[in-house]
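Okay, so here's just one chain, in structure tokens, the form predicted on its own.
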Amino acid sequence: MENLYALMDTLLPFEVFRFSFMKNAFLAVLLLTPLLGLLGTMAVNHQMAFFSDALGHSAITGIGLGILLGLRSDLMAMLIFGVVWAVLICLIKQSGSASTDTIISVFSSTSIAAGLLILARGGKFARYSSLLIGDILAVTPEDLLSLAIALPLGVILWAAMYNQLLLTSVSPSLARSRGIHTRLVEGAFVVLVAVAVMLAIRWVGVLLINALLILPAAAGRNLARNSRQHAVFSVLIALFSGILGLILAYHQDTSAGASIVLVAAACYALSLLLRRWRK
């Protein structure tokens, strides 16, 4: 790491960068926001735009869950639950049983208030409060590492699942008769967002991390001309709000997390003034 800071000192001479836990905070937002906003362009085709705060919600039940099981690692009791709700969510939408909207409501207040009930026994909820607004700021090097291994897998997943979730969001009656398994694919999609909403939680929180997912997407759709621009403009918007927030945060010495998701509202408010000007 020592050779990557001061490499970083020297491509990026600036005040805001001096201390470590700047560059770890730079880096986290490199690595973290490109695989939020691809994933991002499929929820929002999907209308499952809400679906990652139902996920978001279930990290607070998972961690619970965690310390009755006894598991160590609160993270691997985020993901194991996190993957399972995300299935779960899944196949009652697929059962067709209610709407999408009706189902992952439903799971996000289920898992709001296990959680609150399990963490909440004896007053300890407040040690996992910061689970709520998350701290970019405090991402370790060994965090980094897990982050830099997350975003190529998740890159070369999505990438193999783009033509097949882009046909399915388009028309599912197609993509079966195209000898399409979509209700695979969509399993398969729903678990990578999983994944990558577990991973990003501790440093965006449960209230932002909806927001930080699907803003870049939304902002990206209304610039797009076509899919693939959907997801150029998307990661872009991301990348840009990630430092930029990072950025206002730091001088502002406020919250970072809501800077990067302000900054990605501000793209999104930008972007619905340049789509009707375009039009």
Contents of the next structure:
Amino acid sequence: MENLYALMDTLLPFEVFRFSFMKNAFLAVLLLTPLLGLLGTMAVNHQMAFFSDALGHSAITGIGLGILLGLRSDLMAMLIFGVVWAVLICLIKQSGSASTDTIISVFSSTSIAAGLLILARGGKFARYSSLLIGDILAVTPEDLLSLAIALPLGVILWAAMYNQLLLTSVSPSLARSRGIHTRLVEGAFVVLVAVAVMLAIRWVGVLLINALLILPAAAGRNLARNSRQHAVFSVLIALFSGILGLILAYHQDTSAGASIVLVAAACYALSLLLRRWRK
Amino acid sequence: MPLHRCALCHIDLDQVSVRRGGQLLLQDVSMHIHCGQLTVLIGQNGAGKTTLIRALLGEIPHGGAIRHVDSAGRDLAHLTTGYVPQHLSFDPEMPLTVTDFLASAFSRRPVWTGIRKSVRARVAEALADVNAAGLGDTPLGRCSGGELQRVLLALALHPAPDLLVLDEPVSGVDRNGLKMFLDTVTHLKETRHMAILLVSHDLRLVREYADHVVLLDKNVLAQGQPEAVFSSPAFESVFGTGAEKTVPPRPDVLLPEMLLTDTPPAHGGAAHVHTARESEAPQPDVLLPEAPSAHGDAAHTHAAREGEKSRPAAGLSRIARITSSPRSKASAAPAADPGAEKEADR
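Hand over the structure of the form predicted together with the partner chain; the form predicted on its own is what we had up.
Following is the full complex, with the preceding chain placed first.
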């Protein structure tokens, strides 16, 4: 890690990266935002923005259940519950028993209520309030290691399922006629999104995680003409928002997560203008 | 229902039934979808057309059997099905070009990482095959209804299917677009000899293009050649009295009628073609499930073969059939034997 810090000092000789917590935050941004940018492209195209929002909310319940069950790691509790929650939403959505937004809304509000019920017992919710806004400046070298493993794994899985998921998003029945197991592919995608969201939520916060997943992809979509451009623009905008947001937060002494999301929102606004101008 | 056998392979649906939530959606549907033929499913909304397609595609559980068999009824290799859905459920603003879309099915490499030259070439070839060359860089959401249908057809043809299932859109494609699509389908039928099942709502085009029509309302009410089905009592009961007369007969079957008014043919196959005028007479080649047959299966088999003879030669393109001289067509029609030609094709 020391070697990496020394390399960063050489390559990025700026005041903002003088502190190791800023170096860690910068590395976390480099590892997290590309994955969220990539997954966001399909979340946006698949009209799943609300779904990933509900997943973010489920983190509260995950931690609450983790405490009740005596799990040591909050991350593990969030991951397990997030994956189970995502699969449940997916299964009920596929059963076609109600409209997708209704199902997601039910799950979203249920998970917030259940999480609050558990975490607010005895007036102790303040202890967990950091979960709502996140703190990317608290990233440790151990966290970076887990992110460094998650990023390539996530990208490999994403690459393996992308074409099948693309065909499924265009027409499930067409995809099935071509031998694609659409339920499995959709299930694998929601699990991947759940894992990425849970990995990022401690740094970005429940309230903002969805914006980081959706905004870069939505902005990229305004600029892109094909799938490749969509992925490239989305990843670049996610990286740009992450780095600029972090630097702005340092200089303004404010929340890094909020700054990152606001930069992404500005990128989205700009992309809308560019899109109109191009038309 | 008795069914005639051709000398070729076919998809054999034997008493296919679908039940869902206590409701019977399809009951004992028996039919053959022959290779080298355009079989068209017609019926009112809710008649079970889409359910039958879903059963064929293996999307829903069904009773009875669906088999891909040769002329002797022996099972053939796994049935490869190409499918053109009625509509797509995608977001039209999605940044997805036609090439992206087809490449995602033709290659395992994720299209966001780029598309290999060889895959691009395959996509271009597939599009050219369905008269859609030049659409490669068009966003899928910007394609017109007709263009989208041809793009979906290009996809359905790779890998080459034994059975091509086409669910015609109810809206979004004008008649010219549909005609162009059906011309392409007809060309494919004649050059690639695949079995084609089309669900259509445009009875006029059905009459013009179909080789075999199946009238469905939970079960098969009538099946046979278009003229026969259109003039059957079952057709009238489903679409209303006089409905048949609102649908102009296909151009090629007008020919004998025209000849009757000028110089009636002394004999030959043309006389077997059912025209609108003949529709009031009993139709021997309409296969009515409930109609008792004094001669049993043999009578139906004979009737179906008689019907085969009346059809112009397979292998001629539909455009050629419509635009060629009526007299030359009339003299060619009786001599044509599609069964023999198909045998030769094999």
